[in-house]
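Below sits a lone chain in structure tokens, taken as the form predicted on its own.
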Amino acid sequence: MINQTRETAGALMADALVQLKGIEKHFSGKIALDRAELALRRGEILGLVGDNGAGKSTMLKIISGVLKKDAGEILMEGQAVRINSPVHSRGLGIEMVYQDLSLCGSLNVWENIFLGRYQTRSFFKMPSPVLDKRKMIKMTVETMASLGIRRLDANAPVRNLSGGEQQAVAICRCLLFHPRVILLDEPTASMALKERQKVLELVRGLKERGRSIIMVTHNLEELFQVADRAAVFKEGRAIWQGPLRGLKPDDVARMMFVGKA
């Protein structure tokens, strides 16, 4: 099987919007990640599973700055990149929505969509520039429209909102940004079905819309109901790429818990 895995990740390299080679990261001595390999296709949504501390998550902080890695080398397009930070993630097109969301209950939906980059106009002869609140609203429904999202009131208190609900105000503020790549990380933690369904339609809309996707998850079966390829990750290692058609749930658990099909 490993075999084999290496054969698929060298015929995606060719396409591969973003690849990832012999990446490592460690943590006071600790092997975090030991030589993985990822790559990730235009337009796709990649599932990356594994048992908890397979190196998952960190990869994740690793492409979106976030983490810095200890060796190894990202492409993007084919041409190596360097990511030191956010910063450069994001100027690369790469956003990333945290399994915690980092959105502020005290403030509404527009608010928490433009929190650190508030937009502002002019005002007749002042000296410096006010929030331009009309427009940051409207920004703010328009990009929950493109998702299908109308009910939701963009000067609702974030605290009031469901998890489904709140998830999707961190998907549309990294939206903002135009990204080519988002990155997932348990997106539905801690959900009820009905509200895990949602958040599964948003993703699924997300590739609509021409954005290529890593989604970390722990649900096998939500992973087949959106991935269209899926990485399995046991001890910080990428053990098998490849596309979900033909499998079930069960074979991707063996791989992960057992580390072969």
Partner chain sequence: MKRFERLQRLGLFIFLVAMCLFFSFMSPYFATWENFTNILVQSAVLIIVGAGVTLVIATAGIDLSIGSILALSSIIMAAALKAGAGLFAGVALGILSGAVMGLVNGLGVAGLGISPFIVTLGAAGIYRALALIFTDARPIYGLPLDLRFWGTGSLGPFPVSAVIAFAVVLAASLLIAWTRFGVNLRAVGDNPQGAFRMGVPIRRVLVWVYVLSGAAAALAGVVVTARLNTAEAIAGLGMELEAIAAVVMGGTSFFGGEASISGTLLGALIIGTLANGLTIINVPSYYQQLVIGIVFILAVLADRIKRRESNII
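What's the form predicted together with its partner chain like, now that we've got the form predicted on its own?
For this one, just the chain is written down, with no partner chains and no other molecules.
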């Protein structure tokens, strides 16, 4: 199984949208990523699984620019790119929905969605720092509606929303600027079953819109529900990457904990 997947990972490199090579990351002397490799194809959902501390979220944060890698290379469409901050990664069309969602509870829905990327008015054809609230609220309502969310008040403070609604706001925020790659860090963590299914539907909807997605999850059932391929992380490395077709959750679990299928 492992030999087969190494071949699969190698074959992927040619048509990968995002590719990470030899990524290393240390925290206070401890190694979090040890020459880790990962490849994401266009239009697929790649699930990252592994035990706590295996390096999945660290990998995602390096792609999103929240963390800087110590060594290694990131390629987009075969070209080496530098990602030193979230602004860089957004500029490359990479958006991330964080595990904690990174929402500001006291700000309302549209303020959260446009945080850091406001639409502003111009006066006499000159740009200004004055917010174009009407335009931002309209865009928020439209994007929400396109995700099938119609009852959410764009002016409501985010702290008043349910967990699922907050997740929808976070997903809406990353969709608004037409990203090519979406990173999801445990999008259904600590959610009730009903809300979890709604979020998974949203994730599938993102794929249908042609987005390429990397999703970290602990839930193997969810992995098999939405992902096309998976990468199993153990001790800072992706020890296996390959398609999920023909596999069972138990096979992946064995790789996560034993290191082989």
